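Read the single chain below, which is given as structure tokens and is the form predicted alone.
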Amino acid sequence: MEEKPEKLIVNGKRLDGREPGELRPLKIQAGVLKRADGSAYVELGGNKILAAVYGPREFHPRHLQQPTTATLRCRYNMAPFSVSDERKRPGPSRRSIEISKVTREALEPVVFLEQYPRAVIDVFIEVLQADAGTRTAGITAASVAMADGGIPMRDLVASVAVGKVDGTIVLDLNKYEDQYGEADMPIAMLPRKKEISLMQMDGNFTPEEFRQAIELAILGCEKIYEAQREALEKKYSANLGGE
């Protein structure tokens, strides 16, 4: 295990040189897989995440079908080579099962599931390289992949973590801040209505710190939302140009 840094914020700057309210470098690309109905690739800091969507399609076995709505299934998985140490084994872990569940709950509010009774929509999120914040980057990628696949949606879902480090509220925690900070709060948001569809918290905030964290998360999600839209516009303008 790496040694804990003495200070995580020095002269108002974080260890990676960012301001407290600054995102790590972000790259989003839509439509990266030909055999998926929709797909997206996200890089956030050192995270490299691929999302693929299949459906809506008939749900088998039939006894699991919902008569009035589609079923959204999400699977989050960390590739064995995504981390540098020996702690990641192949196959689902308790953590990946929990993140799969909260990802589904974060995405469900935007999908018009009632339009596809008895169908299933499958979302696969594969973490190729992990660098703190994989659940939020995975939700961001999955949202773009669903839009790329033509899934009817009320909005995109943008997601980021906020936290407290050396007593300072920060946006988009890096791995040291994630490991050694005082609080970590992943959030997913429907940007147009500013509705929160996911909020988890590890650590403690004062009421004022909590308000600051929410405000910072909203600003971060709005920046991510712009990058999501640009990725989709770029993909479809390229397609139109090729016709």
Second form
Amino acid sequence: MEEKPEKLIVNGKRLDGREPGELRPLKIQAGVLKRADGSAYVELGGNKILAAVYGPREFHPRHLQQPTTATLRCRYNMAPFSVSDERKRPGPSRRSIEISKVTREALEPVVFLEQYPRAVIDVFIEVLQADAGTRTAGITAASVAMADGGIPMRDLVASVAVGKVDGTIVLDLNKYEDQYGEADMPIAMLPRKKEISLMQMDGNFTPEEFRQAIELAILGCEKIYEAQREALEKKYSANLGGE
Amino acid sequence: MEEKPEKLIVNGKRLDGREPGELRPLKIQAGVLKRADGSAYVELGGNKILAAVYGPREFHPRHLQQPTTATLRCRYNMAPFSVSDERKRPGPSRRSIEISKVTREALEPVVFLEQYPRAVIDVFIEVLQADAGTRTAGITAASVAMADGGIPMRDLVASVAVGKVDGTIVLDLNKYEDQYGEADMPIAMLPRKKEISLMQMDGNFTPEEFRQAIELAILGCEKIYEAQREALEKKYSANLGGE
Amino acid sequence: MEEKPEKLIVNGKRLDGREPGELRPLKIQAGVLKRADGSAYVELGGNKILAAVYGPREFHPRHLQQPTTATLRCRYNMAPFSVSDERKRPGPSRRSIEISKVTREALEPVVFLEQYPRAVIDVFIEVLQADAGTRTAGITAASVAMADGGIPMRDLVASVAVGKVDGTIVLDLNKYEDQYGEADMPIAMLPRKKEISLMQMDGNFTPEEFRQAIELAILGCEKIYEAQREALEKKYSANLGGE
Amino acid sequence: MQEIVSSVKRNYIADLARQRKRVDGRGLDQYREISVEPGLIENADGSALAKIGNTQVLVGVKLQKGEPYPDTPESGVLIVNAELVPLASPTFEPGPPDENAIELARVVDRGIRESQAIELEKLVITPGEEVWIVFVDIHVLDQDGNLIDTSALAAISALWNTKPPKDEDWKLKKFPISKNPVTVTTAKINGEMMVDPCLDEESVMEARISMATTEDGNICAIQKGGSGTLTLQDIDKAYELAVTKADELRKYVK
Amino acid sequence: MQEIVSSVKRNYIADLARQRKRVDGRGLDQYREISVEPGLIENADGSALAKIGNTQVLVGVKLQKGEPYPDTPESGVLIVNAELVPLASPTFEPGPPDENAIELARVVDRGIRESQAIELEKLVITPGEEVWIVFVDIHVLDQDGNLIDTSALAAISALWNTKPPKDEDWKLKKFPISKNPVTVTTAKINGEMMVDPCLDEESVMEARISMATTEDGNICAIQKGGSGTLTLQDIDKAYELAVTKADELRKYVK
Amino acid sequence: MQEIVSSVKRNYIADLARQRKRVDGRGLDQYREISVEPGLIENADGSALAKIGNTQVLVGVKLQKGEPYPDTPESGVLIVNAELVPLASPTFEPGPPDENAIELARVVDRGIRESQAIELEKLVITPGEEVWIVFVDIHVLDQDGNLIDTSALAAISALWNTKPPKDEDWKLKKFPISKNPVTVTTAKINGEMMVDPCLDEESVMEARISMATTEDGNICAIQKGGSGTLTLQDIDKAYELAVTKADELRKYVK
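Shown: the form predicted alone; wanted: the form predicted together with its partner chain:
Next comes the full complex, and the chain you just saw is listed first.
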């Protein structure tokens, strides 16, 4: 990674030209894979992320089955070539195992798991290219993939990070801001009820900054939510037209 | 580890002031953990060792169940910070796998395994601090933990090492004696019937030294046995008083 | 490995004195192990290879059982001391996993797997000493071991490598030819029907060389086949005489 | 950490929560009994045994020389590892750390790292070549709930207990620790927020949120857990509890 | 890759084959639709997404400095790895590469290596000490049959897309690739040989044979797969198809 | 190594033992037929195939340069490894060494190491930096009981068979081995002590005790195994057998 820039915010604008409360360019596509039961592709800045859903399907081995509910499993994985520095060794890292866990906990609240006792629903997130904010973009993609796959859901889950950079609260940190900023707080939200299903943070927030950051995250998630719904509508109307 | 001392026995006394046939300071406590079905804590010199017992409980996967007897499993494990030199990497080593095996074989003869067909009894030994003789202190602790957990037993198992240092047969080797001595022989015994359930040895014994060492080990195990029974009586009387 | 020799073929002969179409000294013995259900030992040049067969036997875990056919499993393994250069670390390598797969696919066509639904047949190949051509010698050995173990088979499988060395198509490459030659093509054949069950190749063949190499491989497999049958006859007649 | 809970127990604890009561009679903002015993492991460079109720966690610190990370050549290295050894709970299995052990280690790590409690830049021997590695090993001994707070408390206590290693490359007078971050976990049960969940409460909670704060009331790390959600009010409440209870916990450090 | 196939499907596909027809209406010597998109991953030094029908494979190339193999001190290192991530198929499982992933990586490796497509001897920094390692990572995204040809096509395309890394130790003007090997897989179903099997065809085929050839029509790598056999005529047919279809596939490279 | 034994077999063998008889007609102090074939593996620096009855163990020795252990900078390194490959027994499974393989390797290791059979201090190239590593690989080929004695016999024979490697850093005339430890295992069945248990006997024995002794009758290593106990008389008997049978076994070495 290159040298730390002297300032990350110049004249109220971020180094990539964004306002503090602005998302990076966002593209969401639903239904991009043939074999998966549901799938989605998300680009957010330089992030390129695929998500796929399989299930509800039979859960092996049987002794892991839950008698009154389906089990949701999530796997967040980075392709070896997805990072700008050294090739990432294949296989799970401690970081990816933790992300897989919080991703699952971010998605569980919206799925009607009780409709499929004993079954399993698998969510796979592949980071093809990483550019800060992969876990939140992955959750955003996974939730579209689940909807694309017809998994019964209460709501979508929209997810984005907020943080503090040069003392300013900003939305959707890029790689430099993530690396050199003072705080990073990934959040996932159920947009309709404004409930939080993922919240992590590291860095340093005063109480006021913390509250300001949450508010900005809510605005960000609402923008993400809109793009998620557009992607799903586009897919459905294409299907209606095409088939 | 420091330099080798010139002599390990001076004027018939060992460097820590002990007689050849003397144990290090010994403390045994039964019932020290809440979640375990039985537990014990042993301090012997600088050794600090916890043992816990779970079971008899259902054995998964089922195809490993033994139709006419319970299965005893033992796991000896060292905490990463337990050793005086470099941090020990977590996870089983070849050494700890062998110790787990001989520990199980040292304990099996006293357990009425046939009373619980298909079940499993788990014994976990955690070395929190190591100071030579951890495997024997671990067996001593495990046997108290099993009694504390109400596992039906023929007898306790008492265990201690003997060895040869500067040509003298000594009881309960300390770290220097273990490192620089000429022989080390860990032994476990069923005190009532004076039967041996663990015997390992490495170094060099003449036949006479070997016999002398066994006799000293028997005396040592008897002292251990006494302390084990005291710890259990203390626990039982505390329970009677306390509840 | 030593320096590359200047020429690998001198006056039409190979460095070990062989004609291009000549096998290295070959020895096959059936029934060399007591515990295995069938076994064979093959020496081909410096290769020393043991194969053993267990089964048909019950297949655990059950969910892997195939309802209408037996499963064939093969495991090719090299002893740590089998190679002339550095000690090989124990355990499967990517190379040995691929060889195990193509070995299984080379043997499957001759086994009447449908006679033993749900069962498993295990073939184990141990390379005790390696000298080029271990995979083909392993298949040759495995097929004799299966016959020795009474596995019902359509035919034996005979296997040998061909290649290109100094522009000449040769049979049964030795270590130098394997290392410094221009092409290597291991082949396995069902001799009666002249059908190919293993074919791999790397290097460089013109179309003509490719066809010439296949023809030479067929001749080579026929010689191997003869030796395989002799070994089995010797075993049977010994059994008839001895028991 | 998942335990199957009978619906009877679930209803009982949820009903209590509705009345703002708890299984063991505590108030919603009340911790179980806390104790910290530093220095138990002489073989370690620092150690502490922390107990919150029946939950017991032993943390040992080892200082060793090694290479810095390539992207921070002028900084020592902090490595936090957690072992959920099967001695501590019938639900822990032997084997490499599972997602619960990894999350525990990483949450404790972030509390220490982000508060800049350890002055890592002082732990350099030769920049870019050799630095001190601070191994913080979390060894869970008895799991009766709230492993995060107990482990964080044991870890920061063990670090404050850490003595300089006997090594000629060590040039500092003391181990360079200067801050005192503590972590407070609040669980949500039947909509009510309560600190320091015991195991029974964890087995029925909708979600938990752990917040590490420093003496100045700033937040340095957060981790939400559990498969339910939190409202913005829940998060406010958790922050309020985190700051007030942190002062109480901080007294046990050292 | 094994899928359990109903005997109905098996009979249907076999019957079609006897009539020299295929499930999706193609001729026996016809590939599905092919596309190659190079340069998709800016973080990689080279990349390409190849599609054959619904099968999608993404390959990324990373150049890194490292040690040469002891027996080839004056040569760069080529490492090909394949991940069959469970996103791509309901039959793929998470975990280390299984025999199918390993075979796939090794077959693609041999096609590149044996054709001497990369001039590895140019990738030496200090002989015997430091060389460039070419990591070719095959990431399968959607598995609808014929992973070998799709992966080989993506790999050679990604290598042709590879740009010099920004590193002062890199002295060449461009990445030293000079050949264009492509791999053609022919499946045998009911005795008939047909190129580019889709997943349904793979599930019923007796055997497959993959041949990598270079522009001059020479063969540089072969791999037979499947539990059936091939006659000499089958192999002749496969070679004939390999050479004619290679010309077609080669157009998509770059 | 555990095999499920029918109670019929168990009773039969136990009854025989009470009469001081054995399944294969041997005396209690009698080994099965023994043979040792050294030098079978030319690729190894030393090797030997040992057979005791139907049990066959092949041991290969490899000498390689590497680093000494930090605490013994002036000593070569001995590494003993055992593979119970599934070819040798229906109960052996592929995979990393289990507790039986590890115990076997460590018991053989101790017999060699504690007898100081190899003069490891002669295997130093540069003190603290580079030494010779002696890899002793135990490869079990046919398991019909008493793997410990068979492996120990093969190992010491392979070490006596070891030739200097062709390497300019090797300065000694021969491989520095000077002692001849052998291991004798005695099993206890129905209270009777008998040497060299075959597989059927191992499957019913209460316990076993293995003793490695040197030419002078001193003991250098002991390992008790099995889930029963030994009386002091049993141990005396085992020692007596260990010394007398060692002389017999020692003749097969070299």
